[in-house]
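Below you'll find only one chain, the form predicted on its own, shown as structure tokens.
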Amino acid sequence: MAATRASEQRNVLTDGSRLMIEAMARAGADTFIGYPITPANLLYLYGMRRFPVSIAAPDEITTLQWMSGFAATGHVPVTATSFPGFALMVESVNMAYMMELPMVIVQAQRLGPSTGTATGGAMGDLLLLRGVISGGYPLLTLCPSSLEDCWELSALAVRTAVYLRTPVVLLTSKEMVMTHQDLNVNTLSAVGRVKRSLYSSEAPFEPYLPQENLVPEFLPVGDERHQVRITASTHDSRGIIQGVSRAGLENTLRLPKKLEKNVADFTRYELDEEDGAENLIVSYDVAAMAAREAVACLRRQKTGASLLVVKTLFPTPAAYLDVVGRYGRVFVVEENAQGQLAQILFGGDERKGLHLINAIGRMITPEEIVEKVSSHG
């Protein structure tokens, strides 16, 4: 899909779903397992056609169990769902997290609570993902805010899942994955296949023995030379169940530490700062499109404005706090009623100069953002 010379125009109408699936396949994901659900329909359609192995599961619980089995045998599986399906996957997501199995879960948000409105867009699952792992440990979560992001972050999700031995969530929304947009595909970067290394020593294999980057080496179950243990119960480096022993707890505490230690490798954000601006607009996902237009409009009106588009959500990079701390007025734009990103960045307390721009059941317009910023200028 991607060409070598960006200077040559090759424009197509495409959607985020197609770009995500293609990028993940090129990056080395080889298995798609899914159960159809709106608004992840196109992801399911493309995934079933594109991957070497594709299986229609009878439900979402089975989907994650089968994905875990494929990951344990050396495959890199992908699925796509929305909140009702993800809710059924939660126990198995925790299982894969504890077993340290690489996989990618595309979570296409829609209007909730519960089944809500399947065809209504929303950005309401951020706090869900922050707390989905029992114990409060971070689940690595990336969020595209453009078609280019759908391509680049999807490839990054596969690479990170493999290199860090962890499930990765691609958080997205109905409009991002289903709306056709114009794109010059020659601007897309080349995606290389992930180079996966396996344990090669003759010494007994310890499936959870951390290396310098705190990530254990990998061998698939069924290896002919070594016994491979995997378990979702509290265990030591050998995969032996330990309960609340020191070895078991140290291994459990390593799980968030390996993400924190390697956070620079998967931190992505867009920062467009204007000299002297006192206003910072912060957004993510599809609302970032309106935020970009609003910033351009404010600058034409000579109203200083900078832009921060968050793409790595969890673990939340400290760089975001450094940026927002430089501004007296911060406007957080997101399509939910609670201001979920604002809660993550600032906590539940009111902060002087913090303004929320929210909507549910509809997209936020650039004009709304401009009006809000201008009224506080």
Given for the second form:
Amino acid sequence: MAATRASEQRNVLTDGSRLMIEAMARAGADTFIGYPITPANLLYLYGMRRFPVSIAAPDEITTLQWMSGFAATGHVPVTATSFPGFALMVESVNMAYMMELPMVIVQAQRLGPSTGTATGGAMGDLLLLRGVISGGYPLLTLCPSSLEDCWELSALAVRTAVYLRTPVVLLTSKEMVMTHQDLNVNTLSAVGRVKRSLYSSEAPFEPYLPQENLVPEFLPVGDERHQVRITASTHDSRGIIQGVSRAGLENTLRLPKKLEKNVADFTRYELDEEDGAENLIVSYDVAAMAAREAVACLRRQKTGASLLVVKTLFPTPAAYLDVVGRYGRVFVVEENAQGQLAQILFGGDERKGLHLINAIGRMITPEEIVEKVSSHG
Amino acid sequence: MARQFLTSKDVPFCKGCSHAGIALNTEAALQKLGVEPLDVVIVTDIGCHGIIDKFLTTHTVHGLHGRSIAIAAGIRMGLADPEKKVIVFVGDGGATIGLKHIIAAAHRNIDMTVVVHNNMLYGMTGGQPSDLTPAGFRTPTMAEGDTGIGFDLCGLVKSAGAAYVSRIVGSGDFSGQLAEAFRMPGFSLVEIVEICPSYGVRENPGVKLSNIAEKMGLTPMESIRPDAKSFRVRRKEAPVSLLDGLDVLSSSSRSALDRKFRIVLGGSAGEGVQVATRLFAEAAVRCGLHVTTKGNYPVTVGVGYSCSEIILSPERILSTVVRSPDALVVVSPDGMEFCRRYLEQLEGEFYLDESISVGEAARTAPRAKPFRKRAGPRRAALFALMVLLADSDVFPLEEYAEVIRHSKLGEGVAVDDLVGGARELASGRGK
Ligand code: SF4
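Just the form predicted on its own so far, so send over the form predicted together with the partner chain.
Next comes the full complex, this chain leading.
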């Protein structure tokens, strides 16, 4: 990292939660609906302080429904939760997906199953997020793996939610949102407010009529000139409920296509390749922090190692498969026992040269990654 | 009467279904108020009543079973114009699965109206009993009659604080009550007790709606709370950036530290462990170091252990894991209990309050120090970190002292005295 002159430094101590909330507020999210859960406590606290409107909801289903109401009337709402709360939100997340309502849900993972250990970190909800929309359609999911990511991906989440009219999940975990780290805030990129364009024609408004990029234009419910219809049921471009009709199914199939078509807008990953390296370390979220340190250490030891940190989880960019395909030995590092990212990238198959580095109930250390890679190198 | 709010009078409910009457009464009520279709948002959900969605000229939202009430509350709170009417159509099934949302909206008095189509069963799915099915009322899935007893939805909503509640039994012209509900600021609910010809009448031949309703105590009622204040969303005019609230830690001196240094501090809740950690981290940043800190404490924050992990480094810290600390500093028995997990890996120094014994567990012999005795329990953690600094080259003790002096703790801590004490205790270095 380039050294910054002391005069340009504004060093602070901060946790990821603060950066996430601040970045989202700057990007134009304006409403925070909160229901408390560990380890999303700081996100809640900051959300309540920072957003122009902040409201305490009585439960997580209400949270998502209130958010949907705010989103339908032109706001950009945010909430923060963890698996037990997210589980309650699932039907409503599907609703918001179908209604094409912009919002951001921060899901700070903790140790499960069920209530598990509230104060224990984990990266255990990847497969849940992958399959959370009925039909198997991807729900846009971004995953920060550093303080800088907490800032940038949170702003990106808001922008993407608005531009693509979709709920976005920021998948994070306890250590990312609670650990304090020093940071020179002058290194953070400027975050501009998302520009919202509204439907402006005189012609009757069709709330689900796709534009060129497959995203429909938006008008808030309550508009003075046009009737606005939104619905969770299979519907046509006018928002009229359909049975299994062609117009209805076409609209449903547009939802994943909308993300695919615009995938370049929200694809973020970190690829640090070393010439001639045969080892690739793949990680995300807090485990990526250990992976970065392990790669630096391996290189000092002259063990060739490349690093892929995935940040856009769903829809999963095709680039990840290209990268992993180029390496003979791939080490997937994640804080869960099942190797969830490995399952996503490689399926359930045994693959020669695929090595999983997993742990639950504790963070993975750089040392164990180095050891595992060295023992196979 | 020309229709304004419905596109057709032929709404496709079964012949004789009272849902049609509710739609027509809603049309008439809105006309009475003199509002325009785009002044109205009608939220429907799952159930036969929801079929009305596509026949409405208002703004329409078709949501989830029973959650319609909550999305409508969100819409109300999100709408800038308080004159817009937000109306929810639910069935008895929706009202009971969404009861929590009704109570939540009623006790906040969110300005909206819930119109409950209570035909005492689930029509859309084949006539199953709901929580509002009266005892003895037969449904296709309960030919012997429901064993539940239903409940007084209006009474419940009234006691939750709703501005307006009314119950209508049967059909007829109830547009007056609906208009009153729509007009009333705050939360209103109108329950229309009706019967589903396809399942209710078929399974209970000859039964009269008024008889069942009377037997159940579901008699017409109306309740108005003229003093009810409707919920208003508070908007902060100029929320302050969360980055503005952070202390900028300008560097004042340099640390000679040339490696990653990991410290674990163990103490008890209420004894200032987290504050001591934060100030220590601030001082380290001021000395040009990179720092991470992590708190560990039970969910009951006021009792038991309170520990922290601190990493200092001249380089940017990538991984925040602390497995084998370079210094383990423990100032209370609670802290020791939690910190046992580090003992096996411990390769660095082990500072322990002299009052605590660890027996054979430690690989490294602890340096027993009178942290608690010298500084008192509430300053023991702070003091122990001072001793660590006095004993090592991590960063200058004076920097820590300076940060403490300027902190909120400042006045209450005899900083100079503790610095002196720390230097004295540290002089026994290497013993
Ligand atoms: S099934 Fe019953 S409730 Fe549904 S439309 Fe027919 S009569 Fe009405």
